[in-house]
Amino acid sequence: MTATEPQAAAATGAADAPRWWDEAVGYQVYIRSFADSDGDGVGDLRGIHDRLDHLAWLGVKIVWITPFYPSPMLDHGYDVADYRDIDPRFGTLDDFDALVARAHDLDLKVVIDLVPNHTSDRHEWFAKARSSRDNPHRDYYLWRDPAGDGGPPNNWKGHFGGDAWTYDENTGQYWCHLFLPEQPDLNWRNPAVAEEFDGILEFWFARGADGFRIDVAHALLKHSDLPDLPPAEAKLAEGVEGPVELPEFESLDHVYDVDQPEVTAVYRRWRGLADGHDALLLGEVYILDADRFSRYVDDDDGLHLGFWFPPLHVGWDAGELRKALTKGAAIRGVSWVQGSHDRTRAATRFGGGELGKARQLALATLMMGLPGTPFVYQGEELGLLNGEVPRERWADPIAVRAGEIGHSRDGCRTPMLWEPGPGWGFTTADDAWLPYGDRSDADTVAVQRDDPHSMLRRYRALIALRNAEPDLRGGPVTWLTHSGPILAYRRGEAIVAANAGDGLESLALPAGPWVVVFATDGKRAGEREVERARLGGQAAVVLKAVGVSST
């Protein structure tokens, strides 16, 4: 069987039944900053068992955890260097099947990173393959002989910049890398490599996961010739009548080396393993292009679910947000998402301080009753901020390795705050991997557990709405507005809506009574609204129709 081979799927019913992530709200751990069980300042798997029970409290089902295979670390786990094994760093095998099984106790899924595209250099495959031309691992890896002029074999370029080739002195060709030069990419047109990866999802399977993230799912193969990219067309910045100079990746049209029709077949492949076990294929899907997206998750045998990331790359504009939560909303098997390890997060994005968490909170309760599966970003359920990290404390390889000026993503990876004190109740040790921020104690789980007006209090409520009403996770959306600042929907007897704008604004109604059952201030719940229902700037609302009870 080749590395494009469709696998017979396990039959699991029909298509159309729900799956236990259809229902779910899932939760995305970044292992490193999450909780740090040894006191050496960095998260690890103790850790994250140790901690279990906030997630099942808040009332999220699927934890989502960041690499912690054994890794060099140079772009933070996502260099794996032993797909079945564990970085010290973080624990051991019996340390990942104590976190499993408390999870499942707590009925909690754990869903694994997985990262398919590239291995680190220190993988004992690339070892093997860059000691000659003719070792059988050679062929695990993209290699090209050098250009006429002796350079690289093509005009590609990396996601953390510079030429996406590196050349080896030892045989003579370039290997081909998307992000650092440490990460060579895999060759997914070579049958061996998608046995190997056979082997890495049973293997994980059989120690109890329930399922993958799939790192760049959208990039694992290449255009079979390799040719050059053409350039990109111009964008043009605000305010100026000319084409203005782009990033080095962003300068290039990727129509060769992501997105290649033959990747999809790669998930069927996996679909026949993962539907044996129940489990759950997640694709880190980066198009935001919604017909390109489609094709990964809409056939019955590729991936289950996908993050749709469109929600990340909009201000807080009525109109763009629109068309990103109607875009997303009509593809099946959306993952929605409003932030993660790779981008600010969102309060910080949408303005700072109060007015930020306002609207995070406003998006997130848009996302929760939309058809596919939430997911939060750690902290975010506390209205995080970007924390405060001085450049001399930058670990964000896109920083350090690249050289990109003011560009680092360390602000959205600072630690986990749990409760007021030395360490923030993260760690024991005098100092964390990365800094706080500038926090307070009413931004720790502790405190806001206590407060019953509490972001953390408000996420936990609309979890918990979400959870019981079945009108929020199933049946057709019907859209109410189609312009101005209000965006709302309907499903079934519930209505969503939120007000984009700052000042206050009315929703005429279908015929009713409604009554609020959840709002973003915590105020007006049981409040009744029959003709229109009024919301006052960055606010959102539930309503259900009066008479129909949840379930």
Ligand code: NOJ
Given for the second form:
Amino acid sequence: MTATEPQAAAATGAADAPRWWDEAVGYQVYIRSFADSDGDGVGDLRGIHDRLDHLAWLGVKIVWITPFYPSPMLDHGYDVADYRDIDPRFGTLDDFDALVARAHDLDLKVVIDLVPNHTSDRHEWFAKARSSRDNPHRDYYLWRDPAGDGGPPNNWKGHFGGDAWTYDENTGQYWCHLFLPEQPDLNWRNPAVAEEFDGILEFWFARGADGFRIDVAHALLKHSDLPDLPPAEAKLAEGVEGPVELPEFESLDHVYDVDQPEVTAVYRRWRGLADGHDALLLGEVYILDADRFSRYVDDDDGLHLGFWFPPLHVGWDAGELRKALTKGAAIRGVSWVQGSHDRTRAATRFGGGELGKARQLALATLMMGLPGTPFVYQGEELGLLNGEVPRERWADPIAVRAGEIGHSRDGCRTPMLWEPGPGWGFTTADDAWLPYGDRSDADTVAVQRDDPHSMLRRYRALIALRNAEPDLRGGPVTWLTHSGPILAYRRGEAIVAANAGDGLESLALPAGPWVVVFATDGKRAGEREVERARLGGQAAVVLKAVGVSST
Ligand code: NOJ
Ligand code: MG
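Can you now output the form predicted together with the ligand? The one shown was the form predicted on its own.
Once more the chain from above appears, this time first in line as the rest of the complex follows.
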């Protein structure tokens, strides 16, 4: 490495001592679909507990578990009725304690999902708030008088379609909800709300949680005047394909309902709590613009990490991928993802079939060596495509509540496939809460564990390499290509390269020789490359300098 990249070095925080999440690979568990221990067809905490060995074997070090709190489940747990308990369908607080203990024995950190933007309408705070205008809890939520014509106070829309306001007959005002009407938004300008959440964070720290994934982290505060939103003009970040959400929601320019300057004060406050527990604050910062995103992940007093979502919004195109990756890599504190329980699975988005899977693995390879913390969404390690969910089985409120709008998230939420046979090792129930999709034995963990060329074994090898190779976890990044189908960067004595094109390509290498330490096709490990590295379409490699210093 030469001294010509001072900016890159600063951006990666090379001088700072790494925290545990800087070094780790994370894994998202979508609890409803991971493992069902009690035969009700819905995943649960005991189920996760019993499958933690899989995650330890895979080599990940952080497990993020989606919400398990008591909930009417209208948004599958993102409608929380009590922040300090477990929904009986998912288990008990004792089950949570047992899961944390087992995870820690396996050297896994447990990150839980915090949903602070809204509660369920069944939360006791909301029951009190809507009981009368002068109830002490009234101001926990956002209430406004009707507009002059009796309609909603402004033109805001919900992410799941429809107005962002619902009228309460009893008290004659509207409440605000950026999601379902049954998910009323909290009023984060009320200090009492902030105090409640301090207590909630401490409750889970005391039970051993190692951090929080923060739902809708960019939206907790709204403009205090709640002004009308102007219409959207093609405002997507450069290189990003839209639409990001439902068309109705996207028809407005979200300048007053999300991403308000004051929101980061919440995270400054939480840093004071989290740092005392060596705990992680990981935001779902759904902002695709790098400058605006960066405000949230200030190293001193912001979130430690934020999910960087542009890679979920690009097609399989070298130029688009390059922008999404280089912009994220220049931000300190990104968490890399290519899928989640909210987006079509990566292998499907990238073309489906073996092609889509190969592309997903190539992108995973690129993400695994960049500054930041990569997360694997459950099932990605198997190369799962979206599951087929017939219309009559749709469960996602985006599909069932927004009706004809076909943006269902169910296809990326179908159950994990542990082993061949009825229930796929997921459940002993006759049926799971969602169908499994169109699956084969080759999709299962058990079969892929035994196949040295499987996606699962490739992921495991890739994660093992990152865990073993300090150059993939620290130090500045130098991009080796700036155009063309190959995306490649050097980090210390490692080079990571992927060919986003279809044909054979080659990459000019810095002085070597170099040895292949990982290849997506799995066959070339140990081969030497001098001067040029050859890469087939959709293939990726990690190379390591042999016998030469990197300077
Ligand atoms: C983001 C979550 O990931 C999604 O599943 C949920 O519907 C919304 N936030 C609302 O909480
Ligand atoms: Mg269950």
